[in-house]
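The chain that follows stands alone, in the form predicted alone, written as structure tokens.
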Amino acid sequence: MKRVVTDSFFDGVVGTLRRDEPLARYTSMHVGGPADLFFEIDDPADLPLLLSRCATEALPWIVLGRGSNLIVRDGGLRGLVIRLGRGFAGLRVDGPHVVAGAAVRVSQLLAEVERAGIGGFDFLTEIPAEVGGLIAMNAGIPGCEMRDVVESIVVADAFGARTVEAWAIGFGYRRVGLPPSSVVVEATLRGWPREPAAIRSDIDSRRARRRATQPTDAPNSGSMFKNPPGDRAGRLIDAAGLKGTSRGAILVSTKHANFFVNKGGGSARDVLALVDLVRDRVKAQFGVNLEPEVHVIGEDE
């Protein structure tokens, strides 16, 4: 059922208010039904007051970055979709540590880090993103994760903010254990000191392996399964002859088979129509259950 509130229930938090927004423009995949209400919020002060309005309210909510790692229903999504705005985006330099809000994207960051000579976050390249949702990700590529670089986050909830350390966060494989109902403010980050130009260099190689072996050229969300224990996702769906599969405007990329791409009008229906073949082809070829490394929500229409 639709979730409806008046304006007053957002008296007092600074930020901006749309209803029947549709999300297919706030994720990367182009893909997605509209959320009843969608606040972008400025004030990272005004946040713990948003949370409590809607733990008293019973109104659920989720927290929209960049929308890569996800897949929103074609119904959409009852409740409230919180996007950080302007203040979430503060980015500064403490020595070997940066000390970045959740809205920062990854290529602010690694301008940063170049400009101060701060190596360690390379590897970000090739993961687009905000830090809120690298963190709540735990995302990286492999022999590399958040987890090697975070120190301390402030989280926000319903009762205020408050920092936790890197080892109260329970880092695991493309999960991390935040407290419950939070959403991650800040982190702060560590590096090490490297020259500027050897940082740029390493950027560059990594952007340029990044568009030679992925489909950056198209609408995806990234990794649409987890790499299995000793495996590769990908290598097992083009193993199975599945590259070039589609379901509607959906298709499996012909570059890496573990990124799924939309070619123009495609629907949530059709990604997830296109995964659960995958899967079972996969399953019956090979015995591998693949599990599904993005997140799915909203409802169906």
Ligand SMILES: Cc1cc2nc3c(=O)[nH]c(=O)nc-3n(C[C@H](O)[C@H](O)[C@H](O)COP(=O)(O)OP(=O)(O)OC[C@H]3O[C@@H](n4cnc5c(N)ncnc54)[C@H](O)[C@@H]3O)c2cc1C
The other form holds:
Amino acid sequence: MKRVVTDSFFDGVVGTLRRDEPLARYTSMHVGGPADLFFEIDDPADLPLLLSRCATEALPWIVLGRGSNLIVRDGGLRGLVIRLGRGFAGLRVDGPHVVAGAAVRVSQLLAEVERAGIGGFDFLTEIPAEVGGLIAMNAGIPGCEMRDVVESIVVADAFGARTVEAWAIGFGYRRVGLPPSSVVVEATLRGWPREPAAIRSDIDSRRARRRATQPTDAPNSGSMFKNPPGDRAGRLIDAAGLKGTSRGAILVSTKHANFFVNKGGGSARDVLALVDLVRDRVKAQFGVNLEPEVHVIGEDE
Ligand SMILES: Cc1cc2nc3c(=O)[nH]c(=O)nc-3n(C[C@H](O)[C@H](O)[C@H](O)COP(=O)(O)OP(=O)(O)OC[C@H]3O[C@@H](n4cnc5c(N)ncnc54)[C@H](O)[C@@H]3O)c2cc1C
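The form predicted in complex with the ligand, contrasted with the form predicted alone above:
First the chain shown before, then all remaining chains and molecules of the complex.
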């Protein structure tokens, strides 16, 4: 049921409120219905107040990064979507450390570490995410992930903000154990001194490799499934003969079988129908259960 809250719910919290905001424009797959409430919060200091009001009113909420790992169902989201605004986008370098706000984009982070001569972050090349989303997903590539570069994070919940050291974060494969109902506000990352030209060269070659092997020309959500132990989801989907299979306007990429692309006007229903079809066929053919990597939120239409 649609949640109605008055504007006064946001009193004392600086930011911009939109109602019935279509979420398709905030997700990289470009599908999904509207959020009842969409609030871009400007100041990290106001976050505990907002979260405590949500707790008091039992208003469900979710924090949105770049939406590159989210499928929103077509009926949209009942409750509040919190987007982190300009107060969360600070970025500073301190020796081999980078202190980045949760809303810093990967492109910004890479430009800054290259300029400052800090190596260790090129594995993030072409991941269209924000720092908060990178941490929440322990994003990475085989052999390198956020766990390797995070020293500590600052999280906020209804009671305030606090620092959590890396060892206490509970990093796993494309998941983390953040404290319940908390939002990543900032991260301290650690790299090492490196020549900017060497950093640039690694970024360029990773970008070229990605563009050659992934469908960068159509909306998608990156890897749809996690790799099962000892294998790759893309290899199994390809071996099951599913490249090019479609549901509506959503297609299993012919370039990389673990990417689904939106040819235009696709729906979340099509994405989820294709997820089911691919899982069933891979299970039937190879006996392997594929687990989605994307987070699916919201309600059906
Ligand atoms: C073209 C493409 C390539 C990709 N390549 C890779 C890759 O190589 N490796 C990889 O791991 N992933 C990859 N991805 C997937 C995706 O980019 C990552 O999962 C990324 O970490 C998601 O970040 P985001 O900011 O978009 O988060 P969102 O998709 O907005 O959110 C993802 C989850 O994180 C939560 N979240 C977001 N911000 C915060 C915060 N501040 N505090 C707490 N929780 C938060 C959300 O609530 C949600 O549950 C790719 C995606 C695309 C589209």
